[in-house]
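First, one chain by itself in C-alpha cells, the form predicted alone.
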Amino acid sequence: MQTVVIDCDPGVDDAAALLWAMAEGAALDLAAITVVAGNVPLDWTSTNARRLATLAGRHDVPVHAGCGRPMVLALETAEHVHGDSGLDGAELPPPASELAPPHAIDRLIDLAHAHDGLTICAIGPLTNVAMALVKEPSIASRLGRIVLMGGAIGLGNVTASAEFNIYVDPHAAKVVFESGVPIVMLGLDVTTQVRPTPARLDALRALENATSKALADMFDLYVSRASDGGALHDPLAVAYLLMPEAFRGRDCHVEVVTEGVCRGRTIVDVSGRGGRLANAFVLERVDGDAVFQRLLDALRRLP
C-alpha cells in the first residue's frame, strides 16, 4: 500500500480529490492532509480540508495548516471560480476536529523521515513542499516521488502561458522541479481532458449519498464559473496514484519561469532538443471514462 500525503488548497476540484483519496483506504495509506493558501486563503483551506474529512467520516486523517502566502510574491486567490469559501454551493458539516500539530512543513519532513519512499500528492501551490525541501534538504533522497497537478505544455488558465498552481508560487515550483525528487506532472494538457459533463454529474447524484450530493452541488457552481468547463484537474493526481495505466506521458525537462509576463509558465522540452536531463514524467493523455468510473465506485463507499 502506498503511503501518501496530500498537499492541497481546497477548492472544489481539491474536494473531489480528497474525497476520492479518503474513500480508497484499501489502496492508499493517507498519512496526512497538509494545506496551503491558494484557491482561497489559508483560514478557509484549513477549514475546508477538515469539513471534507468530517463529511467522509475520516476522523483518523490529521489536517496540518501550512503556509499562508507564497515564498516571494503576494498571494493571489480564485474565489471567482470556487466561491468565497472555496467550497460554495453545498451544505457541508462543520469540522469535527481541530488542526493537528505541527506546521505542515514540519509534518512533511517528519513523514519523509518516517516513511522511506513517501509519495507527496501536491494539488495546490507548491509552497509547503518547497519549504520542506529548503528547510530539510535531506528529505529529497527519501521521498519516493511528488505527483503534482500544475503547469502545462501548452496554454495556461490564469495567464496566456501559466497554470494557476504554478503561477501563484513559481519560486516554490522552481525549487521542487530542481530538487532531484522524481516528479509526475499532470498539467492542463491532460487534466482538461476530463470534465464533469451533465451525464457524469447525473451519475454522481445517482449514488444518493450525502457525500456525492454535496460534491455534485459544488460542481454545479464550479462548472458555471470555470472558464474550462470545470475540468477535473486535482482528482487526476489521485487517479494517477490508483491507476497509472490509464495515463500516457513522457520524460521531459521542465523549467519554471518566475518573473515577467511569462511568470508561472512551465517550459516543457517535449522534443528533448534542449539537451537537458529530464526532471519530470509529464502526462499527456488519460482514459477519462475509466478514471471517472473509478471515482464513482470510490464515492459509493462514503456516507
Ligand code: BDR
Given for the second form:
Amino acid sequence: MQTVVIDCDPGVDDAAALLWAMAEGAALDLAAITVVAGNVPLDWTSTNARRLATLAGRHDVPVHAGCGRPMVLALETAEHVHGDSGLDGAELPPPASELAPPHAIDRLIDLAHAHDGLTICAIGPLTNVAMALVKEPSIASRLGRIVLMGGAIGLGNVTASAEFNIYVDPHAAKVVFESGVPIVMLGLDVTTQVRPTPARLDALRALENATSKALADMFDLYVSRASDGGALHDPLAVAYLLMPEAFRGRDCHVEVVTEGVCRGRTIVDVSGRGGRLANAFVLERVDGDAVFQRLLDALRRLP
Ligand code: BDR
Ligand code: CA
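Would you mind generating the form predicted in complex with the ligand now that we have the form predicted alone?
Let us now look at the entire complex, which starts with that chain.
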C-alpha cells in the first residue's frame, strides 16, 4: 500500500480530497495531514483539517500545522470563494483532536526518512514542502514523488496567467519544481475538466450520510461564489493516487515565474522546444465520470 502525506489548505475542494483519502483506508496509508496557509489563514486551515478528520471518524490521522505565510511574499487568501472559515456552507463538528507535534516541516522530513518512496500529495501553496526540502535537502532522494494540484499549461484562475496555489507562493513552487523529486502536476487544464455539476452534487447528497451532505452543502456555496462555476481541483490529486489509468499526460519541463505581471505562471514546455530536461509529468486529460464514481463509492463508506 502506498504511504501518503496530504499537504493542504482546506478549503472546500481540499475538504473533498481529504474526505476521499480518509475513506480509502484500504488503498492509501495516510500517514499524516500537514496544513499550510492558503485559501484561509493557518488558524482556520489547521482547525478545518481536524474538523474533517472528526467528521470522517479518522481520529488516527495526525494533523500537523505548518507555515503561516509564503516564503517571501505576503499571504493572499481566497475567502471570497471558500468563505471566512474556509469551509462555509455546512455545520461541521468541532475538532475532536489537538494539533499533533512536530511542525509540518519536521513531520515531512521525518516521514521521508521513515518511508522510502513516500508520496507527498500537495493541494495548497507549496510552502511546507519547499521548506522541508530547504531544511533537509537529503529528503529529495528519499521521496518517491510529489503529486501536486497547481499551475496551468494555459490560463490562470487568479490572474490571467497564474493558478492560485502557485501564485500564492511562487518561490516555494520554484524550489519544488527544481528539487529533482519526480513531480506529477495537475494543473487547471485537467482539473477544470471535472465540474461539481448539479447532477453530481445530487448524487453526492443521495448517499445520505452526514459527511456527503455536508460536502454537498459546502460545494453549493463554493459553486455560487467561484467565478467560473468551480471545479473539482484538489480531489483530482487523490484520484491520481488511486486510479492513474484515468489520466493522460506527458513529461515536460516546467518553469515557475516568481515576479512581475506573470507572477505564479507555470511555463510548461509541452512541445519540448526549449530543449530542457523534463522535471514533471504534466496531466492533460481525465476521465471525469470514472473519477467521480470512485469518489462516490468511497464517500458512501463514511459516517
Ligand atoms: C486551488 O486553489 C485553491 O483555492 C483550491 O483549494 C485549489 O487547491 C485551485 O486553483
Ligand atoms: Ca487547496
